[in-house]
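One chain comes next, on its own, written out as structure tokens in the form predicted on its own.
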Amino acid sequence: MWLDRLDICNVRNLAEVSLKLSPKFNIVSGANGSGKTSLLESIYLLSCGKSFRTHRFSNIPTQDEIWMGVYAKLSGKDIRSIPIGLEYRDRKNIFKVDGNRLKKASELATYLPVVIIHQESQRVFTQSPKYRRAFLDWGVFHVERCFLSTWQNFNRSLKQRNALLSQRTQLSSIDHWNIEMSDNANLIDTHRRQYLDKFVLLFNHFVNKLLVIDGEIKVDYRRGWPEKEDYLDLLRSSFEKDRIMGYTQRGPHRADILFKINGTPLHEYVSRGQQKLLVCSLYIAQAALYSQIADRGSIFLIDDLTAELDARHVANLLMVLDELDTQVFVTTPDLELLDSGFLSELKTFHVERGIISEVL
């Protein structure tokens, strides 16, 4: 599915926006601070019920405004349009799809799967494991229907166990949560492995399309506890150490994936520009795998595409995206930096001081 229409009210400096979109490519130009990234943020809000720029919803509405709204129509081949919307007022979020109010923000992603690449995306290679877990679990969530409930059940058990650890409760009263955690941890581990087996092949495929790199990229998956150790046995045997620490030290909540080439961490092997292309390869592979398994496309958001990339690499990246079953939104400070004449079903927009107009 794709976004056919998009209406934005009071999202940062975008006071009132109404756009008819291309189902394929939407290029957005404008000076820094004009509102380009806020447009992408609005779409991301519709998909995730949260921002990629701030953890506080109260920071998002236009200054002096107490509410904001983002509304869209989802269209697809041979299906009717579906309205989807988000409102924030009185410090509360309201999510609706097809006129029905959703209970949780996580339900939005099943209707509008969005992949975003922005200036912080390279932290998936360079920073803490939580970013790599988030990347991995986005993919698993969208292809394994039971993954979300399994992950939620594990986290509920984890919180209960950690609460009992801090109370220095005896082992006999904690074993119920050990068993429930173990059952869900093993399912999470299985789903992640199955996903990565398919993902790694596609990742290398798109890396070879986007840049020249000497060697094959390997993904070292670390599940969060020793490979040969049963998780239930580990929880029981580590009880005293966990009680001293006050929390559960091992499990899928500590998992990591390491990207290496010729034995070297990937981000140490390549230049800054190559690292951006690797990030793009990573997310393109994720979107392509989702399309294969779910038989539907996702939506790509790329902020400041031309930063750190020359014209040849930008054009090559756009050609790769053009081959995918996906709707693409790209921002750039200047349309002249981006050769888009060869793209199919293209619309271009210009943003100036929060006003977005189509370039005809």
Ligand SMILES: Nc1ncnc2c1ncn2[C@@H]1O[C@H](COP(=O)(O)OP(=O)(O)O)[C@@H](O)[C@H]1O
The other form holds:
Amino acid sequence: MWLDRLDICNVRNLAEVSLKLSPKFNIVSGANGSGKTSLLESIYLLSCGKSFRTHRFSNIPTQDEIWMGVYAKLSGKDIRSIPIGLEYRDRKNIFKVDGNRLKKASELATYLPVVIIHQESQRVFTQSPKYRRAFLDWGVFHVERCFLSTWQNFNRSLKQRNALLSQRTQLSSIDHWNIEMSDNANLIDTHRRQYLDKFVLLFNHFVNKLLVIDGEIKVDYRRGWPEKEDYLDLLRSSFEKDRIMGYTQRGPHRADILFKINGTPLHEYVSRGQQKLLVCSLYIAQAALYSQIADRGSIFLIDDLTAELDARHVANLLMVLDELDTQVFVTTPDLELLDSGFLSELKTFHVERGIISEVL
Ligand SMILES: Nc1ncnc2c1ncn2[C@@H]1O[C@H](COP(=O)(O)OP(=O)(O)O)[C@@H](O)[C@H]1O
Ligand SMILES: [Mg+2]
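Same protein, different form: I have the form predicted on its own, so give me the form predicted together with the named molecule.
Below, the chain from earlier opens the complete complex, with every other chain and molecule after it.
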């Protein structure tokens, strides 16, 4: 599955862009501020109705314009082409697939799974557990169809329990939510565990392809409550403590994945460049696992691929990406920084002040 055509109107400095894309490799070059990240942002917007750069949608349309649109034709090996589109005006999003309006942005993600690596992606190792949970749950969501509803049910009961905790309530009036939370928490944990078991094998495989580190990486999943404890028992026994705190302290909403090398947190052990290659290993493994399980490819975006990497590691990374069953978009400030001669089905584009043209 790949984007065949892409049309962008009024996304940041991209006033009017119309591209015929390669189903495999697309390289985008251009000076700082030319519009490279905005191109990837447009594809990402279309995939999930969100930006990786801002929570404020109203900042994205070109200044002084009141609307923006991203449209694409999605093609696949055994499917007919499907038009998909996103329009934003009057502070509202409209998503359309094959002429039909979608109710929610989350429905879009099932059509167009996009994996992105951008400037902030290293936070998956360095910052709060919420980024690691988001990484993990993207994977589980895309391979386990019931995961979204299980997660939504858990969250709904968590909110109800927290609301009751902040009132002077009795244990008996909260127990209905304890049971509902526990059923869903155990399912979430099972799905995450099953996903991670498969994921870790692929992650190690890609780490070995992309870099050399002296030490073994250990990936340690923490489900959010102690391994030996039953979650329902825990919710009941922690009622008083949770009431004092005013919220539910343990559960799958507090899960984490610890990455360590020789016992040290990964990001404290490796260099910035190595860390970038580890981030790439993480997301490439996720895209590869998606292809294996879903039997269809995803779309892979890397913004500023060449930053922090030497020529040999860049070439190696391109080779690994070329073998993936995904459509790839990478950006670089300068084409000289990457040797793309060996790539199959390559299209190269150049961006200058929001105008994108194919390099022939
Ligand atoms: N809402 C907007 N309207 C118009 N231009 C914008 C808007 N937001 C950002 N820009 C401009 O878009 C240009 C392209 O940004 P970006 O895609 O990040 O460039 P690159 O990734 O090529 O360095 C920048 O010059 C930026 O100032
Ligand atoms: Mg950029």
